[in-house]
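Shown here is one chain on its own, the form predicted on its own, set out as structure tokens.
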Amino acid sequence: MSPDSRHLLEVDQLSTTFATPHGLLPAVSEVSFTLQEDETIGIVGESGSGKTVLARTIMGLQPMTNIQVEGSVLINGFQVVGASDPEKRKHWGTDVAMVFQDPMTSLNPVMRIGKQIDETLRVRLGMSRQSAKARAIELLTLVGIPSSTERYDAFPGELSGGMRQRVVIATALACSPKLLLADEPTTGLDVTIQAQILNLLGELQQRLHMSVVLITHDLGVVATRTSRLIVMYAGRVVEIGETRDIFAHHRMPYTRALLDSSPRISNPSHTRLLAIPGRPPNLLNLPNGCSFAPRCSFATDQCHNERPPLTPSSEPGHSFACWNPLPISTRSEMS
């Protein structure tokens, strides 16, 4: 990036909270990081490491009773934090849109997929009924789906499971976003499908000069599509640097965990995969220190009292938060 690029987003100690009938559930713990424009950003972790709730809070879309955002999030210098539903609306779409995990659930499938890319451009841009038909048939053509004037058409379940993601893209690129957040966006689809989706993403975000959060638990997704990244446990930011640096020289145990239990090509047939040990944290009961201490090998008596801080590492823009890091000669290089 360029020395005068300015940061599209900014998230700055971030914390969500849910009240449960069990008590507070610490979803997303002081969070910071930037994003400057054009460049992609990858957030991985275990299922419940609070990925998913990260990017709903940055878009505004956590519902407004039984939680608690504190922090801040600023988008193209918008405040979303504490914007009312209405302000935070004038940006879906043209600043910030989002990609959701499933696509079934992110159409309504009694309604003709041509029409819901419609409605968000006779909404958003107020185009008239002829305007957005065309556009929205040129927006089908633009993330590859054939025949798009007759798919214009069709239902979601007339689509194959890529087909309806690259329908769920489509709609989100429909006001040209300069933030796109995609979260899990090839959960469901088979191999060869994933690499198209994750293809096109690429494509669409230097044609359209987009800025991109990708949300996954893959590493291998991660390690060629993204410039940095950051590893999340228990809704906390453990390591956070340049992907290259921290596949190569990371610190936290628990990154070390995440890239040995990713299946390599380089492994023979039927490698039986390497499972990381015990269970995620309960939220709702969270140790005293480290998060990963009780499933660590590395972990000491502080571990278990005391929680790491983020430190920086000797490599510029890469920290982690470990009482007892890996050595830096550590090499883990994704096959």
Partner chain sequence: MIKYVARRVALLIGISFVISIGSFYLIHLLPGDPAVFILGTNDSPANRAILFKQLGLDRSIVTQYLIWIGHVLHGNLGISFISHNSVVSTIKAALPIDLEMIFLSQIVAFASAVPLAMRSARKPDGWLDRVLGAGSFTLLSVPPFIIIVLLVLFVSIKLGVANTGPASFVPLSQNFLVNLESLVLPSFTLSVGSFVVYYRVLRSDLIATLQEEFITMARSKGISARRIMWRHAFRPSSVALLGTAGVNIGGLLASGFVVQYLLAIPGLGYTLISAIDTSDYLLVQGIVLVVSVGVVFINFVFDFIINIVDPRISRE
Second form
Amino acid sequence: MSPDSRHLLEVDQLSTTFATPHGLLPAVSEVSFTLQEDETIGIVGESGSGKTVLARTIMGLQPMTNIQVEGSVLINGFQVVGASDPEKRKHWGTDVAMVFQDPMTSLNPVMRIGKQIDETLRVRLGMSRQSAKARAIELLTLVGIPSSTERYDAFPGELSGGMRQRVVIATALACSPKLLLADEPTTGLDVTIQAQILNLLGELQQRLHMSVVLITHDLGVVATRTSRLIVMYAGRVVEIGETRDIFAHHRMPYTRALLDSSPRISNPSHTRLLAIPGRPPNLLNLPNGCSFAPRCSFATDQCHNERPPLTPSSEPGHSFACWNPLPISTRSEMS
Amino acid sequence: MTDLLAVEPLEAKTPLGPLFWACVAWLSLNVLAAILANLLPLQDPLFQNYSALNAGPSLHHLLGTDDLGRDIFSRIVFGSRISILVGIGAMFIGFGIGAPLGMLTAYRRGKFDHIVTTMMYVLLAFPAIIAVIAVLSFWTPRSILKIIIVIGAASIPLVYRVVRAASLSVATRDFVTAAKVQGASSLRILLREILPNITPIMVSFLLIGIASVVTLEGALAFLGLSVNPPTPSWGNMINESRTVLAQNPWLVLFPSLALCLFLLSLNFIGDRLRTYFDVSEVKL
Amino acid sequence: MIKYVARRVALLIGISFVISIGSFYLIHLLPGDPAVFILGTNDSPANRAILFKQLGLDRSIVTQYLIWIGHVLHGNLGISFISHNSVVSTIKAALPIDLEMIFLSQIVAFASAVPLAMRSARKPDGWLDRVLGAGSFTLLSVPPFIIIVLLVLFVSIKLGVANTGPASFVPLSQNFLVNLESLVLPSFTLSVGSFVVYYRVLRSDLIATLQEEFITMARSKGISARRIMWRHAFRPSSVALLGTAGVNIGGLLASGFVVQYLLAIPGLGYTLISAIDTSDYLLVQGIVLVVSVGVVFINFVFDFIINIVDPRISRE
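Target state, the form predicted together with its partner chain; input state, the form predicted on its own:
And the full complex, kicking off with our chain again.
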């Protein structure tokens, strides 16, 4: 990170609240972070922690009804929060694009895949039919789809999950976005395919000089692929910092629990994975204090009554939200 | 959006609403009037008052008279008997045969289910009204019983389809499997486990079915293929009105209104019940 | 795909076979000697001989069917002993009127249902959606024979619009404009029922489709709401619409009967009811056969279109 690289994405005190029949549901609360050009940041957390909502709020894709968004999201200088759909449309695809979670549902089942890619090129970049088709085939080749000229006319149902996710990526890349939001891009795929897709994303990020927000529940996915990491719990950032710092010197017990629950190559085989006890909290009825307190073995009365603020740790850019942080000596655990 | 689904909102049951009860009241009023028509202080629906032909509404004739001087109000009340009788009678046949068959095939599955279902879908392929007209035009002389039998028979495939689909979604649930494992007899499972669970949708479909039958009978009567005049029915009153449309618009307006309100009440109650019991997975 | 079409054609032939048996058997529903009814007032030994030869009435019922279906497959539905016209030529003269009425009504129904369903689906529970929801639900309970009578009462009689009342039908070949005028009320009547069904089916399917992830993805590409509606949401939402249309158009033939009967428009329905009134049983039988097979065939065509619209169906 050179000091002169500018912030492509600035998220400041971002909150997303859903109005449900049972009351207000704070899906994302007071999230702030920045992302520089060419950087990849990871967002991790269990399902229900607000990662997907955060990604969609950053992009401004949430439907307008029954949703309240506060705070600020600047993408390449454009304020997303409060912008109308037609305004946002000018930035979607070209400034910011998204790779969706489930390739089985994110492609239009009755539209040929080639058409789904070159539609973007023709509508957004005003390309002619022929050049859009040529570029779409190029993109299909770029994301590693064999015999892309023939596959151009295939329907999504004729492709495997991994191939479909490559098509989704090709569609997202069609207008060379500066920022790519990848929302659990490998959840629905086989393990071997997962690695291929993630490597493809990393490769493309470098080749096309994109910034990437990589959202996942799997810490193994982000370990080597991101420079910084955000850990979310119950809609809040509970720990943020450089990826290696988080792995080596995490302070928040929740981060530890996440690490313990994900398989690691360094462990001998058949090591028991530790499940996080309890369940994620009901967002409609959050505790007053730390949301993780009910599941935390270190919790004190203060944890239950007072919400911990994000506090800086010893490393630069590393903060955590915890009243009883783990001692710094935990570094020995990661080797 | 798995993140959103993590918090499953419990769907609160919305109350049935005042309009629902208004429809129930209107329907009950119709049925009561039809049953008690003879006891009510109504004029003779067949009596021809030659001093008041095509008269408008008045105190003596609340809704006016037709071209033969017969009281429209009384004819509407007596006419409702035909509609209600045919509606209930035909659905009695339709459900009497279609429902047990649908439950049985959904529970048994296999070859029997396959054959019956294919047959029913073949029968569903063309509109009931054509088959009904065809049979009624040959099976002479026409009578209300024949009309009920023909429409009832024509409704069997429709009832069958709905009941089978509803039973199918119940028959695969855990409590049915549990009952089977405990060694309950098939008859007991059908009557104790499946039937209570499909009753809401059957009731809802029954009401909508009656509405369809009443519409069909109305069309037949309009075409002169239902009960013979002078017996009044809503359909043949509208039919008779067409020759005197210009002189006596009341003659078409009142029976039409009676028929439409009756149908609307049935459809509304059926529809509300369907959403109330939330059986959206079974399409009517 | 080819396998799917082959299965459908087999089913079509099967159903037509069942229909032919049903139509054939109709004359045996007549109480007593069918010849007496079919010949009516023209019951002479000579005519009786012709009829017996034509239908093989003295043979076994299976032979009778084989003789009859043999004639039918050669395009011969017999000659009416009442009107002395060939049944086929009577049907040929009447059928185009039904087709024209249905065609016009479907243009009106689709042209109004599709855009309105899209409007409603864009803002479910908005004012337009509520108004159309309540309005279409109410119209569900107004049978076509009431619509046409009321239209005639208010438009032709009260407002005095020319060429719209009973017995004002003019064939297409005679005068195109007057023909259209005389079909305005009938076609409109038929379109009301179709509109209600199409609107409701398409609206609920569009609402479901618009929740799909691929719509969010299409939005994320930065294309317009209009384009998303037409290019992404409409096609996957139109399967049930087309299926409903296939069934509905068959039903329209029947609703057409009512309308033609009131306005004395000499289409199949009017011809059928007149034939019933004059006890022209061979003509009734012929019309029933043609209409039934026609309805099944329309269903078949729509099934085929659905497959082109949504390639997932034949893949299953």
